[in-house]
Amino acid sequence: MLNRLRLLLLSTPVGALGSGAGGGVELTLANCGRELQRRGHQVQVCAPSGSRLPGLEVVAIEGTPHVPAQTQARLTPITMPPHSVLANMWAWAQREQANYDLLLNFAYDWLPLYLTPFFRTPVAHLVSMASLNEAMDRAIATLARYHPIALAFHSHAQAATFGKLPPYTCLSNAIDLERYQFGDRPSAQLAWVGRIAPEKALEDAIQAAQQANLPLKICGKLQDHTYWQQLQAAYPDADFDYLGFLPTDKLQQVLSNSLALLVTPRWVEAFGNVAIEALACGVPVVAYRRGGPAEIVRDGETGFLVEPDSVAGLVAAIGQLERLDRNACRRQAEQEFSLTALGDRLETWLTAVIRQP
């Protein structure tokens, strides 16, 4: 790309960058706007107040955050809060279109969709979860049918959850490599990483752990208190620690010292940010075979594949970590989720954007 662009990325309206709330939306815009940046290009990042992305200039929107996708059923009808912080982004966003090239959309709702063709500047969507509520997936069919290339997928088995889609862009996605150290030496406990709720299934690690005879270490947003409180209850015997949300630093260390991440969902994950941070620790996952991590993992070279909802599997799975290389995990991270990999798809794509009819 020779042209310096000006971007705006427009951030998830479930809570304010930093907090956790945004789950692997955070890590994503923060990388994708750093990448984009050190490129030359001009970003900014229109984000809920309070919000915190070190290294980038933050437009910080007042208003009241949106209850999560993820937390509401298939036929809930589209909703906003009073004073809704992603109508106040939007409307910003509409005043101040004219300083921009491309509007880069992260938020999973409605909203951005519908307003796509009422904006003279090209908006693109970097779709973050899966199918999860009808009337988003007729927004996103919509939008294929007359914008396909303004749409972007984090993998194949997350777009095909929106049934039959025309070509799209799969960006995958990437982590900044060099704040993650590789760790040979790890001690003998297993890994848990993700948002505390229950559609991520950490019941069946805690499982699983205690049938292997590991700790579990458990690092991320504490969601769901209820949930939390019921895991406690059920599980009083097993070994596992809740260390909080974490900084990448704080969390890396976790990881390297582990011998394995458990990848657990129970719903289809757009990708699985969590296991290529495990990767470029040197440390193999152990997922269930759906969603966007299936499509990361090297069955039995860099982690294992097993049957969705198995605890069985994931035992057997741990049983087998000895066999791995830790330095093919690392290598994999270098090969395919590097930041330049990432930026050179975002750049083919928001090109491809801009340049449409």
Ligand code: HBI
Contents of the next structure:
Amino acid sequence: MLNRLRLLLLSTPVGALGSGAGGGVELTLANCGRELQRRGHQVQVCAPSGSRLPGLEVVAIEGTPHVPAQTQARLTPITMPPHSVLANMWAWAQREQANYDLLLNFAYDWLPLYLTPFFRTPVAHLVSMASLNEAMDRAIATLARYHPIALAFHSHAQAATFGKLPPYTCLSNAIDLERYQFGDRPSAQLAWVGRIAPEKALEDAIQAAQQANLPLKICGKLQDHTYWQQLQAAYPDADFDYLGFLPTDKLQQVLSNSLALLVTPRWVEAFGNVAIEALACGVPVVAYRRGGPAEIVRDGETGFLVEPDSVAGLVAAIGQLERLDRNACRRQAEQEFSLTALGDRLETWLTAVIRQP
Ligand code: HBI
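Requested next: the structure of the form predicted in complex with the ligand (the form predicted alone having been shown above).
Now the full complex is given, and it begins with the chain already shown.
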């Protein structure tokens, strides 16, 4: 049994945990924290004030949230808002670092990467998105050169977007399977789950569902209102409902009641938490062969991988769904994406970071 580690998990600065602003990283941070705590490690979370994380001790830090990195252009310089919550979080961590064996960063931001060599306590980074801008790429490349063990990604496709990297840790991801019920009598409906924003290409799912004559149930944070209005105007006859940003217990009800989850990212999705949530409910995943989801779906067994950006490909896959066994979907989630599997991968990685000189 690994000796008891004192861990500080540092959150994303884009918003308070529980607000949905942090997207997938909120769930990832909560799952990592809870699993490490369950294994006997001491876990504290440093996050913007207003953060809620049941079962974990949160140190709330005041300050101005950061602009979401995916809304910036590749060459946009890094901006530090006045009274930046991220700067305040890392100033606090700097003062308290002696109380921890390791600081684990979940923010997709330049500052924590840049600060790593200035800390005495080891800092590790779970990179939550694929390459988005030059400044972040450079900070990741610099850290990879001097301290590659400190970097972990969710998928090889995501890591590859940062160019040639020395050996890194691929953590995949996980969910608390107990929160997801297996559903083997779905309604005739499809599901789409994610931040409603252009990079998620919800329009492709709307078109595919319409051509397959199935209603589409949409869940997730409505991040880009203009984009949402455009979708309403562009597809007035399509049958799609927005069910809101649902808590896990409600989300898994929608998923288990669906024939399949459509995953239509326009960008390289770092992982695709929603795909493993669907598998946990026994729901096949129809996904573009792009990014993290392409490393999750077992094509022809627990879903279908489709040529990227091909609505026709989505429709053809939807037509083949009855070939799939929903039990195989749940089984894959149990084998690969349980909290226990993630906890093993996490302990292996964090131990290696601490042991590195
Ligand atoms: N943008 N600047 C910044 N920092 C983050 O930590 C961040 C982000 N955008 C999105 C995001 N994190 C999370 O939604 C990821 O899980 C995708």
